[in-house]
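Shown next as structure tokens: one chain only, the form predicted on its own.
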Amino acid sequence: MNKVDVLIIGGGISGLASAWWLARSGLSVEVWEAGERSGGKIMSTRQDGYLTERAASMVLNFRPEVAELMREAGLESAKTARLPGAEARRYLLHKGRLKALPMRLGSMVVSPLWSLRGKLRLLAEPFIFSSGRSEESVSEFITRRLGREVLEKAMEPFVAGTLAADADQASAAAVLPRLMALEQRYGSIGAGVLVNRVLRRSTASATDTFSFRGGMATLVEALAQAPGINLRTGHTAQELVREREGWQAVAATPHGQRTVSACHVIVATPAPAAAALVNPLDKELAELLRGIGYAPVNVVHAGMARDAVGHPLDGTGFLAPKGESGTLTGNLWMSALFPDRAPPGKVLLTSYLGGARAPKVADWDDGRLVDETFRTLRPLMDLKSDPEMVRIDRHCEALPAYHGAYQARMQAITARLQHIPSLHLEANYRGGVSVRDRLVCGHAVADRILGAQCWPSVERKRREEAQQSGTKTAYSLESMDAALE
């Protein structure tokens, strides 16, 4: 029988960031990915000289985690920045057109989508009084705090277009923690905002918002290939034994049953395939995984001659409110966004349809799909001809549903893990959906294991290294954890 230090079922982004966390601080992991790729659904296709994504398109990276992994991982050279203008304007779908979306709230005040009772009622913000509940949905926040406009025209097609998600149900607290922390400290967003661009405008991070050349298939692949990361592919987990000291996994391979001993696992799958495995170890715990829904997306990338589309594209792209599109949420003008994303002298557009708005279009074939979009896309972005190209994705569970009373849920299922300490949950339906907020979960759950006890391979890399630097070294939890700082 194998045995390791840290065993991760499933290998997508989640599982992968936890992986590279903890084989960089010297233990040895090994990642069991059910399927013949690791990645899951990121991948990014070459097709016609088009450079498409089959999910995450880019990182909006503030967080100093995600800094530090780009440079230790040799990836800074591999990164490409936005073009020129291409944070220029983002697009609303308003009254049947493209209208400049504000992205600040003073822009947001003399902006033509509100109507002056829009206006009036976004300025009456600061003295709006706290709910004092602890679970409203985005709908309830937004409309308490900056009125119903701003709901249906703004907050209502980021939550579609962006989580996939229903403003109706979805939580305020996990998809919008950051506006209810500012109501909690300071009693307003708008003064939350001014007082921290006062405190903290020569420190605040900015936004570093990137992809690869390659596409974000180029992280992934860096993450899986990283030494001391042991990949399985084809490696269906069946079954979870706790044992005196950590835990015994088996598998299903093509070459029969394998069997791992490990300290600690992590299960990075979706919630449904972590509910079946946690379910003879904690059904309570496996009840609340299996309460988590998803929402299905398709994805349809569009390649065009750039001459045949009138519209400048001298933006990111567009949302579509629930008013103005019942199927797409959004579409992405990904050649205006990266290099080579589309061969010269073309365009790349890649549209979103379903999610909870829309379950209904998972149904749906490819025919209708593509009619569907181009129906839309046509008046709006003065296409005069069909695609050269086009390639579909499509998503039944694209991403967890915040809805209900979801940091309930989520505190329920942390209370359950306390019981199982060398038991660790990370994929997006806990702490965020973007690459962004799995590279940093990763982090924090390999600090976690990192604490949990003494290590003698890490005891073993800190001593090999201060043997070659010349140095002397105490070997504690308290000086090891300052030394993965």
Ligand SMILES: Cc1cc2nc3c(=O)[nH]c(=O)nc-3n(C[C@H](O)[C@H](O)[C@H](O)COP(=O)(O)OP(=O)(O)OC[C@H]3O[C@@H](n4cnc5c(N)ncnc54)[C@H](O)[C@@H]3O)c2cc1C
The other form holds:
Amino acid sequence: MNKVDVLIIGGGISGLASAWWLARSGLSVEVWEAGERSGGKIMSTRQDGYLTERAASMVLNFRPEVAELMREAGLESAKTARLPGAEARRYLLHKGRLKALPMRLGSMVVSPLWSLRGKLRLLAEPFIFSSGRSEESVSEFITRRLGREVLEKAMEPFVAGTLAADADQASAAAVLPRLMALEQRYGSIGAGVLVNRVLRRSTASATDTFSFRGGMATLVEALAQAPGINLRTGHTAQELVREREGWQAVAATPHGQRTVSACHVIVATPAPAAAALVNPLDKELAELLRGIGYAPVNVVHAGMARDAVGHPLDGTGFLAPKGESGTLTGNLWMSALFPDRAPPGKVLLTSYLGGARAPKVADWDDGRLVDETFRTLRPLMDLKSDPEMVRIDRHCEALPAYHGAYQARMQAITARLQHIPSLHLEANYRGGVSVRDRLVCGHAVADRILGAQCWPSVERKRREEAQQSGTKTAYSLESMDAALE
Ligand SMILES: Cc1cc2nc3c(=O)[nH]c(=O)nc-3n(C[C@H](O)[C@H](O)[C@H](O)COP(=O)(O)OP(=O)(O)OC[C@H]3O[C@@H](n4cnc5c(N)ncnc54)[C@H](O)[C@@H]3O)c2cc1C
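Moving from the form predicted on its own to the form predicted together with this ligand:
Starting with the chain above, the whole complex follows.
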């Protein structure tokens, strides 16, 4: 039977990131992916000269671990930054028209998008002393602190458009942990931001927004091919058996069953698949995982001639509040965001439909999805013709909805896992859905595994690296000596 240090089940970004941090330290890692390719939801496709993204289309980074991974995985030179104009504006669908969202407090004060009452309510935030109930929803937290208008014109469309969630049900502690931490620490979000600015601490602002020249697939492909990672596609994990020292795992493969023994196992699948795997080990844990809901999202990519779009496309795209749009939650102007997303003279517009707001879209056929998308886009963006390229990506379980008493659920999951220390659950229902969060959580689980026991292979690798850097120092000293002679 094959033996590895760590077996990872699920070859999406969560599994691959964990694998990368572990292999880099010298552990032997095998990744089982049920599908025929790695990357999970993330996939970039070239079609008729357009580059489309099935799920994540960019990374918003402010974490040093992500910068470290980019550097060490040799991905810096493959990155592509946002086009300069794209940083200028974001739009909001408001009263049937696209309105530029104010990006700074100063511009908000003069923006016609906000009523005088809404502006005064926002400015009163530092003087709000009420505290919320535990497990407050996003709607409750934002309305209590910043007022109803901020909820309706900023937070609700943000939560629907980026998390496919419903602000009335989403847990504020799970979705907005940094804003809640500011309130807890400073008594006010505004005061907290101000104190952090004055002290020059890291603020909530993203410092680096990027994709890759070949699309987000570049990231998952680079991780999957990194030295020390043994990726096996077409391997569906079926059974996990606890042994005296570690695990025995069984996968169904196109060539029959494969069994591997491992010291640690990371289950990096969506929650329903994780629940099925852990059910024989811990029924309570499986029940907690089964209770995590998912919302469907359909992505409609449209390629068009530039002159068929009347809108200047001077920004990243727009978000649509629920009062304005029943099914379409947002639209990204991909060709305005990153270079080479559309052929010269063409544009690529990517729309997101569904989420918790409209789960019914999961049942819609392609024709209905395209009709609904263009019925919404045509008047808003002054579209003068039909698209020359359409591609539809469907996710029946797009994102975990961080709904209800989510923090309590996560704490209960963590408590159950204390009894099974060599089993780890690492996917986007824990610690954030963004690619940044997945890379950071992968780093954290690798740290926990590395610290859990003494790993001879890790010690060996450290010694070799120390020797190599010693040799390099010796060489450079020698060359300095030589230069002095
Ligand atoms: C439409 C959309 C747009 C998004 N946009 C952005 C964005 O712009 N920026 C951003 O940061 N994030 C974005 N995200 C979020 C991000 O893409 C996802 O959260 C992330 O890709 C999920 O990765 P994962 O590895 O946790 O899960 P997955 O990608 O779902 O990977 C899990 C893997 O496990 C495998 N698996 C399941 N069961 C088994 C089994 N029994 N054995 C073996 N393998 C198994 C599956 O085949 C799958 O490959 C977006 C998501 C969506 C849906």
